[in-house]
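Encoded as structure tokens, the following chain is the form predicted on its own, with no partner shown.
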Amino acid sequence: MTQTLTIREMCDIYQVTPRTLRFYEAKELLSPTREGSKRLYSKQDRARLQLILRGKRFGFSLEDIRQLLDMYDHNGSNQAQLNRTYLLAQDRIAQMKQQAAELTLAIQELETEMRGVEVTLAAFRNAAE
């Protein structure tokens, strides 16, 4: 792979819209370099934006995103952004899990009211004929 990517390279690899890279430009989140017009993304521009895809797939705010790449530490332990990590991760561990009860109480309640359902018009195509 070349030292720096363009923009369309870098959707076509990792699945984005050229809207998405702006917008996490804007956002601080990645930093291309430019010439003219044109945006290049380094090699660590990509290592950014694979932790902003798994981070915003585990469901971590751009903001939570932002500060923990901004704790890495080019020449030091990482220490800091590791347990800033892990804190993160405990806590929307829980939230999953919350949400994944909540769906599943939701499911079968649903699931209740099909029956539910299914019994009166069973009902009502019995009596049709």
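Numbering follows the first chain given and starts at 1. For the two forms, the rigid core is made up of the largest set of C-alpha atoms that agree within 1.5 Å on superposition. If you're wondering where the values come from, they're calculated on a predicted model, not measured in any experiment. Compared with the form predicted together with the DNA:
- Once the rigid core is used as the reference frame, the Cα position of Ala47 differs between the two forms by less than 2 Å.
- Core-superposed comparison between the two forms: the CA of Glu118 exceeds or equals a 2 Å shift.
- With the core superposed, Thr17 shows a C-alpha displacement below 2 Å between the two forms.
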Second form
Number of protein chains: 2
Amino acid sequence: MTQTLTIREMCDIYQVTPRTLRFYEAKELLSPTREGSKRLYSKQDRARLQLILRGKRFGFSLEDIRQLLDMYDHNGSNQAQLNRTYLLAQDRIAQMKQQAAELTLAIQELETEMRGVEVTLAAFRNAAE
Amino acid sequence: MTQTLTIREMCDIYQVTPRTLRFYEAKELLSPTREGSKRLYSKQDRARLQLILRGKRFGFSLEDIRQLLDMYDHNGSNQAQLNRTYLLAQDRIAQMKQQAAELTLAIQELETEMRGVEVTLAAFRNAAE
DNA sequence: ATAGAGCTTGACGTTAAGGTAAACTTAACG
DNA sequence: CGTTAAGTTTACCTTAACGTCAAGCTCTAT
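Can you swap the form predicted on its own for the form predicted together with the DNA?
Let us now look at the entire complex, which starts with that chain.
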């Protein structure tokens, strides 16, 4: 029961266009199997796509993401290759931790700003009696 | 002692190129004063630039960022304008909180992956005696 | 059998975010 | 006084990440 999905189903689920999926495939971020000429997306393909979309939300480029993905399935990789990926991932993790800290701070600052704006808006409403 | 900086000083401090600063100005994200034709960046300009660069790290577009910046100095804005900005910022904050949660999760997952890779690498080294 | 829906490839267009190069001003220096 | 250094504008170039459109295949329903 290896549930595979068509391109349309993928698009509906993940809110992307067919063009996007084909583009990611061209960039070697995805590699769906074929049934004739039609693409079929496996469970792993779906997992990868989720990682891709998540990476994008964090501001990573597709190339950045491709390298991270390589680490998740370091199957055919040799030692040297794997080691390079490992070091690269260490950097990324540090970067992400830094980003998480900054993000938390930014949220706090914005919320403080929001309270200031609330006061201003309340004053506006008061002035209108 | 209103310490203002030249474009070069700004570039050195924030690791951007003059082109980038001029570009942000064209996009109305910055508005340095002039001394003759030369740009001079005030303390507020510096604060704004920091917010811009931070926003970029989170994957926001310059246009997204411009709207957020508007909230930080909602000086000449009228009620309707301010209210729209406020609602928009609420969305952004929700989005950022979501992003923070996801980021934390992603970090954990990556670190788990890393441990797996460490084992693989250790095995490689063992095989080499 | 033909008409349409859904898939394919291929090619060209578009937008954001700058890079790069040319021509010009202006201040400063020997 | 000439020239170099740092700034300016204008204009075109580039890259990433897709959008859009054309032309063709294949299956299913009418």
